[in-house]
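Presented below, as C-alpha cells, is a lone chain in the form predicted alone.
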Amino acid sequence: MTRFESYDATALRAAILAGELSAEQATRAALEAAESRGTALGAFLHVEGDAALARARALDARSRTDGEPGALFGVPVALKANMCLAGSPASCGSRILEGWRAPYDATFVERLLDAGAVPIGATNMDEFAMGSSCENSAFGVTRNPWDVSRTPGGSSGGSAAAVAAGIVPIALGSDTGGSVRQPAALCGTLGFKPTYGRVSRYGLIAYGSSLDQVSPFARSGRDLERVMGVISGADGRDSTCIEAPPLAIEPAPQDLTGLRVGVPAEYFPTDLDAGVRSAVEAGIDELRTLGAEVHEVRLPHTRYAIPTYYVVATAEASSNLARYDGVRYATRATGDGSLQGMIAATREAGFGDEVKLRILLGTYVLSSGYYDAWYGKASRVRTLIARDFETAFGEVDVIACPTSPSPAFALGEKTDDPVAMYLSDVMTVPASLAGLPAASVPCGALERDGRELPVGLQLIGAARDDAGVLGCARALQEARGPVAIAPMEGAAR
C-alpha cells in the first residue's frame, strides 16, 4: 500500500499542486492498486492504462500558475461501467453489450475531466444495475474488501471496493434504489445520492429514467461537497435536468446546533440486525454531542416502499431495455434468421437472468388491463410516500436511520430468495421514490465470524437541501474522525 492511498481527493490535490508528487504518480499507483488489489475484488470490468496515464503527464505539463487549477486536479477516479467515456467501454455488466465503446463523453464525465480528474476505468456492477449485491455482473462477482467471502453490496459494489480499498479516493456509481448508499453501508465508506434532477443523466446508461442518479463514493465528507461541486448543475442534454448552478461547497460546519433531526419508528423495526440498531443509535447519539435536536417522526407509507418500487423500477427497465434488440448496435445472434428470431436470439444470450425477470415484470405491469392495477397504483403510493416525507420535513431539517437493516451478507446467500434479496433495500427505496437526498456515513461496526462489519447510518433530507445533508453527513464523519481503509481481509495481497 502506498502513502498516496490514504489521501482523500482534497489532500490528493493539495499536494500535487504542492510539488509533494505527480498527477502522474498518483495515477500510476491508483493503476498498480486496480491491477492487483483490484483484480483479486472484482472491482474493475476495463482498467484505462496508457489513456490515463496520458491524461495525468497532461495535467503535470500545464503551469500551475496558468489559472485555477481543477477541484480534482490529478485526482484518480473510478467510473461504474453504465457511465460513458468516449472511446472506453461501457458494458453494463452484461453480455448484450460487450465489447461496446461508448462514442462520447457523459455530462458528469465531461464534467470530471475539466475538473482536471484522471478517470482510471469502469468498475463492476450488477447486470443494468439491477442487484443488490455485485453478484449479477456477466464478468464475475465483486467481493467486500472487509470480507472477501461476502458482498459488497450492488449495485455499483465495484465502485465502492475500489474506495473502500484505498485503490481510488473518488468513484462514481449510480443510484436507483439504493446502489450507492447501500454498498457503502456494506463497504464502509460515505455515499450521496442527490435530488432527483440534481445531477445530468446524460451519459448514464438507463435503468429507472424516474430514479436513477449519478452519486459518488468518497473516503470523506468534504470530498463528497467537492465532487458534488463539480459534477452538478444545469445540462441542456437531459431535460430532467434541475436548472440550478452547480453546488456550491459550504464551510466545514462547526458542530450542528439547532439542526433538527428526525428518527422514523418505520425504520427500525423488531427485525432490525442488533448490531447495525446499536451502531446507528451510537451515530444518533453522536449528532446529539455534536448539538443537533432529535425528534421522533412518522413516515406510515413506508412499509409499502418495496413493492411500489419493484413495480416502477421494473415497468421504466421494461421500457428502456426494449432498445437492446441486436438491430442497431452491440451483442446480434442470428437466430432463426426470421426478424423477430434474431430479437429474441439476441436477448436470450445476451441478458442474464435477474434481467430477463425484471423485463418480464415490467412488462406485465404496463400491459393492457394491468397497467392501472399495477403500475398507476404504484404512482399514487410513491405519491403518498413522497407527501409523508413532505409532512416530516415541516417539524426536523433531517431524517437518521439506517442505511441497510444488516451488514455485508455472504455472496450466494440472498441468490436463490429474490424477495429477501430485494428487501436489503428497504432503507434506500423510500427516498429514492421521493426523489430526495440522502447520504450514508460510516457509523461504527460489528463482528462476523471474526471479521469486523462496516455499519452505516443514513441521512436523508428536504428535496433540493443537497448542501444542508452533505454538511450534516461531513460533521458526523469528522467528529468520528478519518474512514479507515479496509484491510483486504481473506484476499492474498
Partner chain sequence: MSATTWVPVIGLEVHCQLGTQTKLFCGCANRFGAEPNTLTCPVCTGQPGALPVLNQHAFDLALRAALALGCDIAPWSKFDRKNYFYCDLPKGYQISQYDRPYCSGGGITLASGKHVRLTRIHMEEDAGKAVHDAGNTTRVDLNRAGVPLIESVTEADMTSSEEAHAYLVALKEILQYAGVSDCDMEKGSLRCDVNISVHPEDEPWRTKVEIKNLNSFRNVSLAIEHEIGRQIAAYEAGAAIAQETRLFDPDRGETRTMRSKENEADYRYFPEPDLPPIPVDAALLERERGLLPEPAAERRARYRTELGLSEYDAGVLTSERGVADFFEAAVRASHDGTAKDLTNLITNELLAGLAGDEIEASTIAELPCKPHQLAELVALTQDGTITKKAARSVVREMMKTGRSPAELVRELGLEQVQDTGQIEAWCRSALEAKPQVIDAVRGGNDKAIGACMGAVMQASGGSANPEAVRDTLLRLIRESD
Given for the second form:
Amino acid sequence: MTRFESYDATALRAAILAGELSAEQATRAALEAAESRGTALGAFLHVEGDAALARARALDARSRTDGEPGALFGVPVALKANMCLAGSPASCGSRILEGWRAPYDATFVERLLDAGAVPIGATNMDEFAMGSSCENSAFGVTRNPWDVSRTPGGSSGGSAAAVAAGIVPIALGSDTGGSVRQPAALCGTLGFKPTYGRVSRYGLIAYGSSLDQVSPFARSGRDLERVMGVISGADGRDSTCIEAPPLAIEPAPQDLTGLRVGVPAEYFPTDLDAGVRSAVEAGIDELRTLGAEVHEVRLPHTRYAIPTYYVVATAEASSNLARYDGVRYATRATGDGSLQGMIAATREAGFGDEVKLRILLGTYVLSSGYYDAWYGKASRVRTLIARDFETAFGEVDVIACPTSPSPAFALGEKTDDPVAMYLSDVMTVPASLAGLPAASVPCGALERDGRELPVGLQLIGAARDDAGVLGCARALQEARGPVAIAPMEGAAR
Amino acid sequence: MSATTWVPVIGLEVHCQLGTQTKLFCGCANRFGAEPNTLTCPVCTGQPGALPVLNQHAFDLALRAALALGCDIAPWSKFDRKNYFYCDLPKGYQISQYDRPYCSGGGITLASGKHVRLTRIHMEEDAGKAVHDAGNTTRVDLNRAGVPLIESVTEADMTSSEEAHAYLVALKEILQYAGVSDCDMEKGSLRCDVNISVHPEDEPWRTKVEIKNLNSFRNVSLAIEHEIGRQIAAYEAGAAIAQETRLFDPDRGETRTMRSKENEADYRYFPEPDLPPIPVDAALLERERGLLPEPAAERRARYRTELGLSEYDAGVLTSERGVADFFEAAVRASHDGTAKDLTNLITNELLAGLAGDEIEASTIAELPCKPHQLAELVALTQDGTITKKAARSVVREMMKTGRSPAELVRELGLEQVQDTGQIEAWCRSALEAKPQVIDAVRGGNDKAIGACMGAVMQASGGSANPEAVRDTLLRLIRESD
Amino acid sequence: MEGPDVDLVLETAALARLEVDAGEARTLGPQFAAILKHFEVLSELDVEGVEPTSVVSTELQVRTDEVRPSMPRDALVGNAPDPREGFYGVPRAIPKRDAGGQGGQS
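I would like to compare: after the form predicted alone, may I see the structure of the form predicted together with the partner chain?
Okay, now the whole complex, with that chain kicking things off.
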C-alpha cells in the first residue's frame, strides 16, 4: 500500500480507474491508517469502517458503462465531526451531541458521495469549532503529526492531522476564523476557505453563521481545485449560497506572469516569529520567480479584527447553540425537575468550558444595554475591515502573508489564557470577516526543539475570485514540489 | 362626591397565520389538525446544521395584507432572531423582524367612523404547541413550528371593548377578503394580545398591562372588560397597577399575572445571519396590488345603491368573500332585477345548507352548484315555469349534485300547471268543499279566498300557477251569481 | 456579592440558561473581564455613518410554495431523550394548577 500512500486524490482516482487498485483497497488502506496513525494522533472521533467498505465495494461493482466516473471516484475522505452524513454520528466534539446521529445528508456530503468519494469517519475538533488548538474537544486532544507534543491547530485539527499524516488525501473542515487555514499551516497541508456562500452550509453544524464555510484540506493544489469543483455551487437549501455553477476543475496550473501580489505590512509585525517571517518571504520570492509582481498594500483596520471577530462569532454562536436544550435530541440532564431547570442542567452538563465562555460572551454582547457598544459596533467595524480589502484589491490581484504568526505551539501552552489563544487567529480572521477566499500553502519549515515544523503562506483573494486564489495556490505548490507526509515524530510507532 | 371618569386606552397585537401551502422556511405542509409531529423536517425541528429558506409566496401574502391595510411598504426589510428558551421553540430563537419590518403605518376605519392606526406589521414564524398533561409532563408537537405569521400592531387608539371587537371583525374581514388567511380563531390562525391601561379624563396615560392567550373575539371583549374593571378598582382603592403580562383564564373570566416587568425576557434581537435582506421590487408590488379585491365595505355600499338590497342582506352576503364573489357571479349571469331572488336563495338555502350536516362542503366555493346555475334557476321562476317555492326545493338538490336546474325541474315534475281545464276542476272542488268562501268574497272580503287557494295548491302539489288559480277562483265565484 | 465580574457572569449565565455556580463563575469572571478589556480597543473607532455588515451575501435565495415530503416521525422524534406517543416529552412547562390540556404560551 505504501506506493499509494503518498498519492494525492487526483492520482489515486486515476490509479483506481486504471485498475491498479480497487476502491475497496484504497478504503481499506485508509481505514488501517486511521486505526494506527489516526489513533496515535487522536485524529478521529468515529470511524465508520463497514459503511465505508460497503460504499467502496459498490463503486467497484459499477460497470464501466455506468457513465463518467465521479471526480473523486474511490477516494477515501474524512469529514469534520460537525458535518451531517445521514445515520452517522456528528458530535461536534461535544458531550451535548454525544450519541446523536444526523438524520439527513449535508448538501456538500451528498455531492461528495455523488462524486464517488468514500467518507471513512468523523474527525476530532474543538468543541463546536471553538478553539485554535484542537484541545477543546470533549473526547481528547489531537496531536500534530510533525511533533506529537504540539497542537495540530484548530478547530479542524483532526482533519488537518489526517491529511498531513497521509491517512486520507482529502478531508473537509470548516473555517470560521481560520479553523482550516491555521491547522493547514501548522500541519503542512494545503487548506482553502472559499468565498462566503461558495459552498452550501446546509448540513454544517453552525458556529458563527455569517462566517462559517466548509473548507477542504489537501496535499496538492490540483486536489483543492478538484474537491472544490465537487462541493461548490448553488443550493436551494441555503439562502446565503451564491447562485453560481460549481468551480471548474482546471487541467493545468495557472500562469502567474503579471499577477499583482500585495504584501500588507500589518501582517509582518516586529514580533513575528523569525522562522515564519523568512519562510513566508521565501514563498513570496517563489511567486516572484513564477512571474508575479509584488507590491506593498495597507490594511489599516487589521488590529481591530480579533475583537470584531470574537464579538460577532460569539454573538452568533450564543444563538446557534440555544437549540441544544435537551428537548428534541441528544443528551438531557434532569435538573430541578422544571422545564427551564432541565434546559439549564442539560447545557451545564453538555458544554465544555470554552463553549460556555463563548456563549457567555455572545449573550453579553447582544444583551439589553450592551448591544450597541459591542455587537452593533463590531458589525460596523466589520464593514471597515471589508473596505480595507476592497481598496487593496483595486491595486492587486491577491494578497500574500503568513497564515499563522507562529508555528505549531505546545499542547497546553495557551489553554489557560483565552486572549493569547484568540490572538493566534490574528492573520486569518480578517478574510473571514470580509467573506473572502483564502488559502494556506506550505512554504517551508523551521526548526524548533530539534523538529521540523511547517509554515504556511496565506493567499487572500477578492470576493468570488476563488478560482484565482486556487490557481495561485496550485502554482506555488507545484513549483515547490510535492507536499511531504508528516513523519509522526515522537509518536509510538 | 363626583365619581372619576376613567378612560381606557387599548392597543391590539394580532397574529395571523398566512394561507400558504408550506411553512415559512421549509417545504413542510402548513396544515392544521394532522397527527402530532408528522409535518416536520430538519429545518422546522431545529436539527443541527439545518437552514431556513424563505417561502416567496408567504412574503407575497404578507405584502398583500399590508396593501389591503394601507401600510407603507419598506423598500427592503430583514429578518432578526428573537432569542428565548421554551420547549415549543425548536431553535432557541424565533425568526422574526425587529427594527426593519416589511411595512409600517396604515390602519382601519371602523363603521363608526373611528380610525384605528397601525404602527407596523412584521413577519415571523410560529412556534410549536405545548400540551400540558394532567401529570408532570408537557408534550410538544412541532407541526405548527415554522408556520408563517404576520403580527400587526395597532396604536393605542381604542377606548372600549366594543371598539376592539369592531376592529378585530374589520381586520379579519380585510385579511380574509385579501386571501391572506382563513382567520379561523378556532384553529388558531388568528390570535390576539391586548395592551390596556386606564387613566382619569384629562390626566396622562398610566401603566399598561399586556394580556395574552385570547383565542376568541368574545374572550377579547371579556378580558378587556375585566381588566378595565380590575385596574379602576385598584386605582380607586389607592393601589398601583404593575407593568406586567397577564393571562386570561376563560373558565374564570379573569386575568392573572404571567410575568412581571422585571422578569421580562431580554430577547437579544440581532440580524438573522442565515437570511440576507429581502428586497421589494416595484413589479412585485404592482402585481400584488392588482390582486387586491374590492373591500367588503365598498361592496356592501354598492349592493344597496346599485342592486337595491337591504343593509341586512348586503351584510350577510359580504360576511365572507367567497359568498360575495358567488353572489356577484350569479348577478352577472342574471337579468336585471333578480338580485333579491338570488340573495334569498343564497342566504336561506345555500348558507343554511352549508351550516347543516347534510352538505359535505364547508365553503360556498366548494359546493357542486355554480353561480350561473343559480341564475338559471331564478330565470325559471321569472318566466313562470316554476314557483319560488319549487325553486327552493330545486336548489337543495343542486347543492348536493350540481345538476342543472332545468333537468331537476323536469325530473321532479315541478313545472307549473298552466292547463286551465285542470286548474278549473281543482277550483270547483275547492269551492264545493268551502261554500262559505263564496259568500265571504261576495260580501267584500277578498282575503277569504286564501282558504281555497291553499286547497288548490295542495291538490296540485304546489305546481299550479298561483296567479292562474286566483283568477279562476274569482271568475267562478262571479259566474256562480 | 461576588464582585462585578462574577455577578456579570452569573446574570449572563442565567440569560443563556447555563447553570454556572459561584465557583465556576469565580474562574470565568476574570477570563471574561480580560477578554472584554482586550476588546475595548473597538471603542477607539468612530463608526458614525458606517453601515453594519451582518450577512455577507447580498442576494436572498427564496423558494416556491410547494410542499415537500416531511420526514418520517420516528426519524426525528425517535432521536429525542423522551419520545411520548409521537410527541417530544419534557418536564411540565407550566405550574400544575393550570392543568387541563390547554396549549401553553403562544
